[in-house]
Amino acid sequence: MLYKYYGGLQAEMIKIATIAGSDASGGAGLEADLKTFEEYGLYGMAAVTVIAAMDPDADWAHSVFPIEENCLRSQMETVFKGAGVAAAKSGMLGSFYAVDLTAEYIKAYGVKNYILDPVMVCKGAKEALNPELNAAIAEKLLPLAEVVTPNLFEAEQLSGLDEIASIDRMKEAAKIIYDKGPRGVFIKGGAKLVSLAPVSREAHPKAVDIFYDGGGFELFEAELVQTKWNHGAGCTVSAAIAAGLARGLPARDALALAKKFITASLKAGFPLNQWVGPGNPAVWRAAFE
């Protein structure tokens, strides 16, 4: 596991949180943060902001069903003060309610290594969820983030940008990004910057990835993983860049050893049924075994 890149377990158990969407099937939301935080060696906890169900009569449609508004305030009392946390990130919201919370708890209780993965699209999608509240994760939670972790699709809505589909392009809307109020932007290429921009491609394409603090970019290149058995990436990267952070790493390192974790977890991706595959966060354990 992770812990042993730390030379071991640490003497005192370090909490983090994921404020997020519970996936049935296993593969994303909570479940794939928790999985993370398991193979970094940390006690993770989660609010459940939303239910995300599939249905295998029906080619596995996604039905979503939001948690009430006082129920997901008991939670977030329950992690935040009642636990404490060294981290935390958050993924789907699904409500208004569930961003004000969100923002409220998060500032409250002084949470800086906060991660911000702005879910606004299920994948496969096309369409924003809901672009008003997309516009509320924007004004109230990026201001909040340590890190804003947005796919392509998610750069064009938070920047304001059409078809992002170059690195530089990507770095345009990392500062557009930037300048509302996160202290770092880390916008993941992936499979379709290749696709998208095949001038770049190599003879051996790579996964890029972006960061920028403010003070200037720095690319985060990995070999190009070709699996559709990809679900739940994105909130694997962002719960790895967030159990980082909580064990003390730099933005940057931790940035670093995500793109890591998430190559080997998507290699090691297997198919769930005929519609969907995760990767496999626990394939890292071999390399400290």
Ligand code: PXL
Given for the second form:
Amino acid sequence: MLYKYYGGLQAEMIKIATIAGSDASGGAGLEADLKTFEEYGLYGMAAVTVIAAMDPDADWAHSVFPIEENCLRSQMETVFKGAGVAAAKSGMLGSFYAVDLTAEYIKAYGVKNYILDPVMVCKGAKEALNPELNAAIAEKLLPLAEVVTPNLFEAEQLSGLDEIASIDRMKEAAKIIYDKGPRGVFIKGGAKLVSLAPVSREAHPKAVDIFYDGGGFELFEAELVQTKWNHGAGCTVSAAIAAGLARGLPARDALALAKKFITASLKAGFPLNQWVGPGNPAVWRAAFE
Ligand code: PXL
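What's the form predicted in complex with this ligand like, now that we've got the form predicted alone?
Everything in the complex follows now, all chains and molecules, and the chain you saw is the first one.
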């Protein structure tokens, strides 16, 4: 297990929570988060915002069922008042009240290590984007985030820039997003980034993400894993960053470790069925056993 990396299980468990949707197929959402927390040797909790289900008789079409407000508030009480956390992340929120409750509890309980994964649409989903909800996420949650982890599409939505396809554009977007209040911006170019100008992508087959914290840009590069089986990769990365911060790592170290973690997970991705395949966050434990 990854916790062996840190010298074993500690007497007092470090607690961490995800505020996210359940992905009934198990690869993304809170399922990915909890699996990741487990690999970091942390005690994971979850406040469920929505349940996402997929229809095998309709080409794996996604349906998203929001959890009602009272139920979400009760879960927030359980997690934040009842237990407390060293770090928290949020993923798919799916409603305005979930955005408001997340802001309320992160503020009320002074959660410093809050990672915002601004999930706006899930892969393969046909659901319409909700620009008002994205605006509420930007306005109410960005200022609370230690690190926000948009992919290229989400970075476009949060920055207002279109066609972020190069490192230079990612840097521009990171600055704009940073000015909206988070203490760090981690844009995931991953396998999707089309240009690595001035070098060509073929000459430099890397998955490139960037981090900006107002001080300077840092590029995070890892082996480009060419796979279709990457469902839940975004959730896993942000969960791993939150887990690293819960462990007391500085942000840049947490990012570097998260990048190694997701690369290993993606290399072990597998087909769940003909539509989708998740990474496997459990694979890296082999390196520590
Ligand atoms: O990968 C984004 C995502 C996040 N959260 C939930 C999901 C998905 C995609 O399927 O189902 C619950």
